[in-house]
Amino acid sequence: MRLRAISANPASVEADVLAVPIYRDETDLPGELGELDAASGGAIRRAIDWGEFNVLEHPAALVDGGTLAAGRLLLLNGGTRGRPAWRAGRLAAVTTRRLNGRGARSVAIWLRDGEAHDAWVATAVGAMAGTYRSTSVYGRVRDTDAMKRSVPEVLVIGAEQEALDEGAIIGEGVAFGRDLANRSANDLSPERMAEVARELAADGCTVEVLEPADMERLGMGMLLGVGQGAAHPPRLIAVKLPGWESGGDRRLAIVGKGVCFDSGGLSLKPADGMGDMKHDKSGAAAVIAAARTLARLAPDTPLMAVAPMVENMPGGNAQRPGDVVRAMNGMTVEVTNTDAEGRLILGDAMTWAERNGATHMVDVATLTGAAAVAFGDQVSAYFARPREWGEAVGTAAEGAGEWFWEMPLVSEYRSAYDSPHADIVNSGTRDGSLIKAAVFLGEFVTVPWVHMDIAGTAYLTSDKPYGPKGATGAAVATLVRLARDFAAG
């Protein structure tokens, strides 16, 4: 895709399609929107009056452009104003996705709100995201050339070309992360993910892979325990950017949950929806994709991506409810629920990252179903200690065009993890489980730390106007922005 910034009157832009958002308070077509309608010979008003577009019901409508230079108008539901980068990315994704499989060779996007640099970057990321197809990972015979067709040129009215170029690199990284998360469990095992990570050496990264013998020597009993029932043994992957060694007293580790398939282990999940558990590696996919993107965009960033990779399976040697394991930090953990496995592998991975020089930490995980229940598929939760570090993460997410919301890290809930046999159990009571999961993780990190729960946002369970069913690439853009902000001090 070619992304090009232009400065032009929207009415005179020569493109196959002109995309224009209409906000909920604009049904009377005020100001510049009214001028565009007049220039079109009333095409926008006719579409609204005929019910082809209703800002309360329709995400978008492709209508005749009337007397405009553009042949067609794509009217977008802008919703309510606010969160400019998030909204810019979403509108751009809806635009290019709506044109998939059609004959448009070019589309001009007029966002109309005087966007700043962050919004233009997000526009580029969103435009690329809208062309993503989950079928691209494996392909389908029944996909015709027309079905695969995407708009090849996106013109962004009023944008900065530098911002669009930056967004294109990030957009490519998001797509890479989506591909990793969408790959099936029989295709992407822990060993294969390690092979993927090793390919990042071509981008100047240093890649280290720990195998089970290494983990046993280091005392990673939590990580090893989760993977012991699977045919594919676990791995711990560490990808260091060139800037890691020169980071001095400021080094950022991003740690992603990498469960290539989560059956729940002996605490077996219900069959319904279990096929989506290939996406339980979305956190690992996000941190590896972010590292790859930063290696191309800002290689001097003092960053390390860490991905503990396992399969959680109910094999003959599987971990049992009631087993007690010893974590790398020395704590003993009673496993009361083998389906609370993500926090176990993250705990050992974060201890390892800290001992290997991380001064600041962010973990990313599809950790709890409670996150999806509480926030749905639009918003991700995060927890911070201290809150100042959380504010930095929240600012990065806002600038990157992702929607994160801070939740309280309630230390008083620690008692829910008391064990009569060990230092801690791995699964507390159900009430407040979103928060309690973060409290558990806090036992295994001492540096400034943020936990991101992307269980609701990492993948879509059905097609949406802005994306297909499958992985979304959640958190990749935020991690890239955070790392760059962190490097800037």
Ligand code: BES
Given for the second form:
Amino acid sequence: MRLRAISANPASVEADVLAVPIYRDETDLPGELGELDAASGGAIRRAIDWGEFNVLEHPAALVDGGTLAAGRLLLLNGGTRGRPAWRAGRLAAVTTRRLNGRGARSVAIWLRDGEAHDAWVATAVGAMAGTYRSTSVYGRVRDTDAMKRSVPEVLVIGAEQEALDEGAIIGEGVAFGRDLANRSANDLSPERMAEVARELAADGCTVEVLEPADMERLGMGMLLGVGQGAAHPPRLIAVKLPGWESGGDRRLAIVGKGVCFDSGGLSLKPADGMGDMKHDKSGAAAVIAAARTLARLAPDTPLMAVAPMVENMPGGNAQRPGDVVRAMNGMTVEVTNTDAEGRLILGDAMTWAERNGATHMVDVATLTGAAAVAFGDQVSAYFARPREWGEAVGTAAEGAGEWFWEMPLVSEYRSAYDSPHADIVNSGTRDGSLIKAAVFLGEFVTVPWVHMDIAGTAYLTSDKPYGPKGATGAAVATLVRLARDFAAG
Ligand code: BES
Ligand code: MN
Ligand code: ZN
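Next up, the form predicted together with the ligand in place of the form predicted on its own?
Let us now look at the entire complex, which starts with that chain.
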């Protein structure tokens, strides 16, 4: 896809399609919007009067362009103004997705709101996201299928070219992350993920992969315990950017949950929806995709991506409820529920990241069903200690066009994890389990830390106007932005 910044009167833009959002409660059509309406023979006014934009999440309406230079108008439901980068990304994704398979050769996007650098970057990321197909990994028919063609040229009215170029690199990274997260468990085992990560050496990264024997030596009892029931043994992947070594006292580790498949282990999940648990490696996919993107965009960033990879399976050698393991940080953990496996692998991975020089930590995980229940598929939750470090994450998300919301780390809930046999149990009571999961993780970090729970946002359970069922690439753009802000001090 070619992304081009143009400055032109929207009415005279030469493109097959001109995409224009109509925002909520917009009744009069001022200035250039009025011109568009007149040139289209009143198509915008009619669509508004008919109630086309009263329904949020409504897909875009394609109408005839009348005497406009652009042949067709794509009227987007802009929703309520605000969150400009997030909205720009969404609108751009809806635009290109609506045109998939339509044979349009170019589309011009006129945002009409919040136009600034972040929004331009997000527009590019979104425009690329809208062309993403979940069949891109396994589909028999690939890019040659005319019916699946996506629009090859996107013109962004009023944008800066430099912002679009940056967005194109990030957009490519997001697609890479989605492809990884969409791969099924019979294909993407921990070993295979390590092979993928090793390819980042071509981008100048240093890649280290720990095998079970290394984990034994280091005392990673939590990670080994989760992995012991599977035929495919665990791996711990670490990808260092060229800038990591010179990071000194500012080095950021991003740690992603990499459960290639979460059956629940012996605390087996119900069959219904279990197939979605191939997406339980979305955190790992996000940190590896972010590292790859940063290696291309800003290789001097002092960043390391860490991905503990396992399959959580109920094999004959599987971890049992009641087993006690010793974590790398020395704590003993009574595994009361083998389905609370993410926190176990992340705990050891974060200890390892700290021992290897991380001064700041962010973990990303599809950690709790409660996150999806509370936040749905639009908003990710995060927790911060101290809260100033969380502000940096909130700012990065806002700028990157993702929606994150802070939740409280309630240290009082630590007592939910009291064990009669060990220092801690791994599964507390159900009430407050989104928060309690974060509290458990906090036992394994001593540096400034943010925990992101992307259980609701990492994949869509059905097709949406802005994307197909499957992986979304959640957190990739935010991690990239955060790391760049972090490097800038
Ligand atoms: N991977 C799941 C969380 C999850 C559930 C992600 C649904 C996306 C959709 C995680 O490993 C898990 O099983 N969590 C349990 C924790 C509980 C046993 C304490 C949960 O949330 O129920
Ligand atoms: Mn689980
Ligand atoms: Zn899980």
